[in-house]
Amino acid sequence: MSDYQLTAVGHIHSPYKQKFAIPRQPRLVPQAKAKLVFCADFNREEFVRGLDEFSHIWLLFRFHETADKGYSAMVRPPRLGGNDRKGVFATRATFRPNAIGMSAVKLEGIEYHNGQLSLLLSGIDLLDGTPILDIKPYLPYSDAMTDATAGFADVRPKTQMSVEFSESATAFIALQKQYPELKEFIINVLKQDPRPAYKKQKQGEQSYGMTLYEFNIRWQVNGEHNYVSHIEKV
């Protein structure tokens, strides 16, 4: 087999500061904001030029946290609750050969400040810090393929869960002024459900905690029903 070399062109900075609660797909939280921060070799508008033209964006990225652990044949995809497998090129699981990732995602500006280029994007999947291989434009009468199927995930994901906040919850989301949809952000957020598959299948009341952005969030779910009990900052 042949060897390649990869260069970052850049990094995401992401409101997701680890694997739990980020979305499986790209798109399912619009309220998930984030920047694409250029490495000093593509720091320049000519490498974007033209961009701004087109409303979403192909992001090829590397899983930067799992690379090291290597790849599996055959995966459990979270859309079969775990329990079914299937090969890694019919998922598009972590553990992969190459670790190559993509997502297409919304462009929401470009932006040069102070010397620094970026892009502004929203309805990311990508943890923070993770490394940008290449970005290419989405070209609807090309990408957007009305007659595809997709086997096991042809649907978009529902769940019932609903949401609620205690008052302190509420009350120091109101404080956060500079996060303007946080609330609805956490919303989308915990309606994916974000537990592994084997945790849905248990009775009885779960506590779990994430990071999004400087916050840690802690929420309880007894069956279909999340209640936020505490937001602080980290």
Ligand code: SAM
The other form holds:
Amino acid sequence: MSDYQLTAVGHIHSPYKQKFAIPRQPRLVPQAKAKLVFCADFNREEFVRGLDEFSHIWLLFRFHETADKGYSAMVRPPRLGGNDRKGVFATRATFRPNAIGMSAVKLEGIEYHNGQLSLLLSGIDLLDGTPILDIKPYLPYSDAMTDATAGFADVRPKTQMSVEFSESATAFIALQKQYPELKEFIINVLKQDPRPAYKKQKQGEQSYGMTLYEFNIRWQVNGEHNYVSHIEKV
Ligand code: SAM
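Any chance you could show the form predicted together with the named molecule after that form predicted alone?
What follows is the entire complex, opening with the chain shown before.
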């Protein structure tokens, strides 16, 4: 066995404040905007010189929230309804040896503000505070494989669910001028149907909550229908 020590090059400032409701892959919710803030040792423009020529980047990161929970050889991928098991290396599960994740995300810009270097990103699937271990440019000529097949995960998950808002939730959103995409953001997060597989099989109305930015959002699900009943500041 070889052991290695890794150092975070930066951390993610994300609107996703808890694991629940984060999309299962990047770019499914384009309104998910985040900042990658570099750590002191990497807080120099030289580290990213030339990166602005790329529209997308790979992030390698640590599943820091669950890293101490270990892993098993087999997992139950949510898209198989939680009923079928696959080897952890045949999945993108968070509970895995070394707890390393990878996401290709859109690079919206590079900011150097008050002596702090940051990358502006969108379409992320990362929890607030996620440590970034490495950053690499996305290379379409090599990374995009048009003849690739993907077995049980061959197609993008269905997003047929409808999303409606109560009058009070609509009025609350209208007041949040600093988040002009808040409504679209909530709609696209709920359309991914973040419920665990066993809940999807249950009949009748279920109630859920999540925190996006500084907002607590409550909604009810009945069949294919989401109803956002209440939003308030944390
Ligand atoms: N795109 C990455 C990959 O393939 O390695 C992540 C895929 S993983 C299935 C996505 C899930 O990871 C999200 O739905 C969220 O629940 C979880 N997640 C995101 N950031 C995390 C973190 N820092 N620690 C633990 N879990 C995290």
